[in-house]
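We begin with a single chain expressed as structure tokens, specifically the form predicted on its own.
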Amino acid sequence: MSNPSPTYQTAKGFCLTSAFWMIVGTLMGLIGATELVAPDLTKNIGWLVFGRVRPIHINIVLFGFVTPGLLAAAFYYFPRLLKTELYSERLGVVTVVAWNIALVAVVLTLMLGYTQGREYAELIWPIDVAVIVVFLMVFFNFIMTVKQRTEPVLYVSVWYALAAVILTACTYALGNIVWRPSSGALVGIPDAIILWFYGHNVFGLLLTPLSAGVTYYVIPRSVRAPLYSHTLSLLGFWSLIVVYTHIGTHHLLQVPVPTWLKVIAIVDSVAMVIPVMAFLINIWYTAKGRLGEIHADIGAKFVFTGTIMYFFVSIQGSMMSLPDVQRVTHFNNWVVAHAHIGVLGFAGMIALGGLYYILPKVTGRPLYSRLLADIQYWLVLIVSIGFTVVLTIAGLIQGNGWLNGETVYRILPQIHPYYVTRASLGLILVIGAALGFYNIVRTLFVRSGEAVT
């Protein structure tokens, strides 16, 4: 590189960003969970009602948790895959300040009662528009930096960050209505179709090209082996930006939205296998007969246990587009196990291993306790994989009653048991976090321990 001491200043604070909010994000989650099982705990405390810790919940998690991990690996693969500096430090720094002022802000407005009322897109305009501004200050920093490179080839992490942060400048213009600043919605079925256009790709153009830019980074290098296919790690890239964009609608089958764009979401769903697969083969084929050295490294070991997670959450998702299928699953908890281990067990564990796994080369010294981050590692797997059967028994159980006539109220006591559970792993996850925190601290801030080449 021409910068024989990079500062890696942006990688350091997207980390400490993710840190952070990954404890309140879990938090808001445990409270509503909570809540669930006891409405009266919160009762008349107006900032904590459900309404307004589940959207703060989700949001937080999102573009709190998991997103800031994913750009601080990729903050630190970029000059590296590209053999130059980061275009801008500086302006990495402001991004990673101006970042925080929103999720600040974010949980604020939303105690507050402050929300558009659609669901993944509750943000009022101007926080709107900020998230837009920095997502824009990535892109710059990221292309920038492509234009200065002295390696000719482009590996296909770049393609994956470059198009995630672009396209979701995008999709989340388009699916906030940012056109309509006093309103923030259209009206009906328009409305619907353009929100799960956006709701759907915060995960399809977001997390999954940053998770899979990361995985395609850390896999390779801590196996020590070349990528398995170039070609067919482009095939996945290309095949996820055809694909997923359009199967957002598999959430208004129930709808009258037109049935062209209902056909085309659901074989799109399903044709999902390909980007899918492409990836899975690519990255085990990398890692065949090496799983030693990934379990060796902290890092790799969650990244990889995040594409273990990812082909179920894939698999699950082609399956629930189905018609047949949806008439059981959708609705209820089924789905909210569907996004748990998407977001945590897929997205989350590859944002953490990426975090473990740049911090002791941005700091030149060891992770402060491999053992505290194999508890948070163990806490966070038994979580993931907790939610997703507790919540699709209680999903299957909803379901079913509803379809068998069953009324809600008939229903609730049924899946009490697991809605405790729910949130006794959700205390657990709350745990994970503040151990991460602690680690990632002190791994960034004390200057002990020997350096690391």
Given for the second form:
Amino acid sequence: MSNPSPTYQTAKGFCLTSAFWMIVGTLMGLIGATELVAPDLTKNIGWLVFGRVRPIHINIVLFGFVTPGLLAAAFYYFPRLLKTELYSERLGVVTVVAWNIALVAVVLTLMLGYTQGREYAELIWPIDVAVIVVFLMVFFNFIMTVKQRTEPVLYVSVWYALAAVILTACTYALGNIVWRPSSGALVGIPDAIILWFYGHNVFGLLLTPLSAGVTYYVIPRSVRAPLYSHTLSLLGFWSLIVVYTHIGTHHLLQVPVPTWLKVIAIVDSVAMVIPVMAFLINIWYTAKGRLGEIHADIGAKFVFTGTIMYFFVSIQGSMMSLPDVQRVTHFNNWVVAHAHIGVLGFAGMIALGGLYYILPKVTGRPLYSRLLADIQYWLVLIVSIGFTVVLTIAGLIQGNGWLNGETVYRILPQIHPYYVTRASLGLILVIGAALGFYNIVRTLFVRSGEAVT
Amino acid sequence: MYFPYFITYMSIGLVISIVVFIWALKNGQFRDQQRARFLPLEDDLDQTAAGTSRVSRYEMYGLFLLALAGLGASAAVLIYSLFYAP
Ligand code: HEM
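So that was the form predicted on its own. Now I'd like the form predicted together with protoporphyrin IX containing FE, please.
Below, the chain from earlier opens the complete complex, with every other chain and molecule after it.
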């Protein structure tokens, strides 16, 4: 088949967006981690206090690094899987530009202290509206591409990406209470419920399905084998949609929310094993006996590693939803470890894998440096695992102290060494992000090396 | 009072999901699953695998050092934790 959409401007734009904002996002994380070790470091710099740095870190990592990286691959595989052209490359480029303007606004407003103060929903109303609009623009482009397809069957990646984008537009609007621009919040417990309904969906209905979509495309292609079972993949997709949408209350098990909501959340958090294992069995059977091919392709290597992290984060997540376990793990660094295996080890790894997989194809040239990409792979891997180890230990110390009624200040010196290690790991990640950015910019803009035929 | 928002949202979500599911069923999305497995492979199968890097020996040394540093950091963490254990 001829190349259906030869320019791939949108995919390239999202690649660059992701690579650039990965530096900013991780740098903010590093500054935050350093402040936890040396609280007075930025004492007189209002716009860099921890309370401002942290929301910038999570918003930028989420909407600046991981989501655009995963969308870059989606903008590449949509036309190919549907055997048509992207509906509008121009709309795509406008989306990329609008997306970046919104990200700049995110950093500036949060630094200046404009926040709605709700976790993952800090952004003020005008930016909320911008985020919803860009997601709708992406959805429009995707759905119109589906409409003009020449391949009748929608491959599972297409299902996942469509669902991720439209569901996020909806849950974002709901979770940010866009109909109340001034506060962006309801009042009391109902606000917590709706916030965590949304907060959980950001991971479950944005990062997870987009990552699954990329994996379902990259793994069969890189091992040059058909998917193990398309039926199983659809089963995984529909069960994810059914189960994941209403487990947000597992973030609130220690809050006076209605018990029936907690029960639903816990039961379905455990039931998450079904979509998770449906996905993993499918991917691992597809790759079975072909690990050599995965090792040979840096994109596939990132993606496959991401699937292993997904196994860990999900099994851990199901456990953490059990009230008895959460009595120890809640309110401490255990959850932060879980968050980093999920967002960095799973979704971030797969986003980088998607980038590296499509870059040679959208530019028509080999990657500028496989070595740099390999180094970045190892840095991200070491940091993901390192974060998991140190934050889990710190979390257990805190959880144990909490359970025994120990005062906070007596625990702080005990976790100090882990915080130092954590900040050093953060530095390694920023270096990794910078290497990746250089590699990606060189690949996109510098015409060197032989063309891929 | 959050029920109205929640119930409205859930019902809209449920209705849309069911409509999309029925569309998929009628449209034959669940048929022809054997062919669907091959969809990612259908365009230009001439793809060349991305080459491994040229300076592979130095790479191995470098990666080995990095891995060692990572393991060292983890070991240091464990030793610290034992050292600080009450
Ligand atoms: C089966 C899958 C999963 C389940 C059942 C699950 C469960 C949980 C639970 C119960 C918590 C709350 C812990 C607490 O506050 O005590 C949590 C937090 C979190 N999870 Fe997961 N998780 C899963 C997968 C994932 C994935 C794939 C990601 C990332 C892509 C992720 C990212 C996060 C983040 C960022 C938090 C921290 C939220 C906060 O700021 O408090 N989780 N998860």
